[in-house]
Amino acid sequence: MPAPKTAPSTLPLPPGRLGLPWIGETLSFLRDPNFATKRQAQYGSLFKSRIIGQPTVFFCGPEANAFLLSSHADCFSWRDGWPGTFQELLGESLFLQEGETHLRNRRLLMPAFHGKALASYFSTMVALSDSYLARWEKKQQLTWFLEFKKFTFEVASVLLVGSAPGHDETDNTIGTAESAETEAQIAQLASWFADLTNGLFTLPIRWGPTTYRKALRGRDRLLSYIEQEITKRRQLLARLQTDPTAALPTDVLTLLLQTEDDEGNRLSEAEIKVQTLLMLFAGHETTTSMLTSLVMSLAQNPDVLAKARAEQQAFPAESALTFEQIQQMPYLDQILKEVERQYPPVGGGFRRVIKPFNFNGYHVPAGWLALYRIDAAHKDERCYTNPSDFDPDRFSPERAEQKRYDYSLVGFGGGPRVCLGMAFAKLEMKIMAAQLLRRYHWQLDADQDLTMNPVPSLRPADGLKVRFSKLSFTA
């Protein structure tokens, strides 16, 4: 709960230590994957520290996301709490947009996620789902982070931006020309835009072989790219005007170039162009983290997995994967959920504090980086009993741990800007769980390590090595 209204001179900063000039407790930071629990144990839910030369207030727990998120957001910016790598990489886009230019973008985005163009999504995903699972079981062997990571790229690409998808979707083969040819496109795409996202998190060098350089050359290809697409869609959609047979691919671009809000405003081509990079930067590095850690899951809790399995035997036994039976399982919906909470992608996120504000006793000065902790709510034992289990019934309807504190389970964000792609990344994720416990086994590599890596999205140290094979019988 926010402190009663006081003046700012009479209460305290957070408790911590700011460190050595400068650089403060960076390396600690950057090297303990344990530094903000041991603080927080240490001095509270709110406490300060200093951050790569910024003095930075850590926000955990259910009530700190709450005020942060939601109550007390007009006191942070999202823009402003990011280094210079992202802003320069992803551009103006919404994931650095504030006030009502967001407000504006995301209800111009936001029927691109939702209802009929959601649905629409659905036969592609499954295809694209069968096509890699087909070559996973030739494989037999493989390194599931890898793969995932490569499986979410193509359905971004192709449901974002419109790309072919790299597969016969008759046979689910790659044997053709046409096929192989556009593989090797969305392949080429993924290698740019894995350059882009190294990035980020690194020193913005400009000169020489850097990985900022290969960053920001991969940011220009992309672009260079989304805008061809832009002009391909732009003809298609003229020439519906003298002829109305003419076909329109179902992809988000498309979406994007015919919606306009009650007043008639549309996303400019530039805005355009910047949202969907954003996109298939979201639309695939989070999706590949939980899918990841799901299956790793579900490997080491056979309990879990049988009764998973259960859920999906009990649809007929021949009958093809169907949007309608996508909404028919609660069992499923609780393990993604309990994924998202153990698993969190990313670990936080970072805020500029632009007002003065008081929380819990303390006051934080304007100026100050604000970080919440995802990880500090969901482990939080006032929240979840026994947060270090894998428990999907936590989440069942008669325990619904979420629902003792608002904002316990932030892995998709809270509250106004909660993840526009939410719905996109659980139906892509449902579609593959499904499609994986009915037909498939896979058991996970007794040597190897499974540390989990955060940077730049959680995942194992050692990329999940697996064994793969299809199931004996027909669930």
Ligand code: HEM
Contents of the next structure:
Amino acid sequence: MPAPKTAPSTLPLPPGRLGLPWIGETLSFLRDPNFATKRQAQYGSLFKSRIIGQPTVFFCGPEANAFLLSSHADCFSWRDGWPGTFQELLGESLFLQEGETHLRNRRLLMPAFHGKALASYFSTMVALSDSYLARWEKKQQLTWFLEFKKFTFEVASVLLVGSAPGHDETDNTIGTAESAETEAQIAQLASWFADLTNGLFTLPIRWGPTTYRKALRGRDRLLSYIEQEITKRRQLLARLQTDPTAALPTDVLTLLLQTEDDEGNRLSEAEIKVQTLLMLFAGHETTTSMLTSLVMSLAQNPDVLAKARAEQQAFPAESALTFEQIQQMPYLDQILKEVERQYPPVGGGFRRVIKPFNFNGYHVPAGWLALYRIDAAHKDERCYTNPSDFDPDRFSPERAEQKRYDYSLVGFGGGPRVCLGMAFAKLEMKIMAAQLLRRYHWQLDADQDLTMNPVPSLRPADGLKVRFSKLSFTA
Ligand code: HEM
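Can you now output the form predicted in complex with ligand HEM? The one shown was the form predicted alone.
First the chain shown before, then all remaining chains and molecules of the complex.
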């Protein structure tokens, strides 16, 4: 039964412990990867704790996800769930917007990540994946997490921020990793970006040579880079008025400058700048994590790997990967779902309770922090049979275990704020996976630590060391 909107406070607070004043259970939360699982086993799907001075309620399982993400989303604020550093460094972007403003901006951003736009990014993604695969073939030994990070950052900077100095305005081609100029610029952007992300989890001290000050400078440099790219595109758009043969770059920035909703709303230049910066932040580390878990799982599960290779071999031999083929890989889709379930890159999402509510016989007052735990539903035995097995067939049409409970697969979030870049990330991962399955072999080094570290995004402790080579029959 849904909880009443104005919740009476006669019900008890959720079980759990608030711990010491201010510090609460912060240290256990940060140090013990099983902190929440243990508390859930003890207290159930809703429990309280105190994290960094704030009473916090943890949501675990599909019913709790449905409550927070969908049916009672209006009891929670996204914006106030983020630390102040995020608010300053990521600006007035989608992450920090709520209500009507969020809806309007999401509507305006959506077309750049779906449908026709997505199809138009395909050839760039393929070209970039080809160039990285050739590079890895030469290298033979890889720490794959680091390599995927370069790859996903380059995809993001080329397709989102329009970074392609090899980008020729006359023939609309893009620079690839072979171009030294491109490499230097991507490296520069990556370094400003690293400065920015380092500042997200530090104390916001802006005087002196602090991490936070460097982060603010990184943000300003990235924003001014995006501004220059916007100016270039405005000039091209103006040229198009008199010269219909003028070519426009195929990237998110160009689309956003032209997007208008049914009511004639457009994003302002300031909005486009911060939204683009946010996409760069939200998009590449998460995709890196999931790609790494994908190739690790394939190496660890030879039967799954063989079946996935067989699916690729059903396409005509030697035929280049096409956008149409990408839509016809149901087994690869199942594998991606299983990787999302077992290795969700993001551990959970914070919110601020802005309306008191009752859930499962407990009362939660306004002002508390709320955290929904993504992997709780993924490991729930009611939702998934033998959840610790890596079993992509659980997502086959016959078994469809994700349909047993709504909101049981939430690696990309859910409800009105489900990940905006999900289709973009899936396309990028499928292109890389299909190319790997068709043409390459990789073997995990025996001597490495594969313990999964959850922060800042899930990855094996040693970054996944592999030996990489071309499959012999295509050599
Ligand atoms: C494997 C890759 C990715 C994963 C696992 C992932 C995961 C997530 C999750 C879990 C959320 C919801 C967080 C919450 O409810 O608190 C989210 C939101 C979001 N993601 Fe992703 N993401 C990925 C890739 C991307 C990409 C490529 C982009 C952009 C290009 C992107 C942009 C966003 C944005 C803008 C939001 C906020 C949406 C809103 O508030 O309306 N993500 N993502």
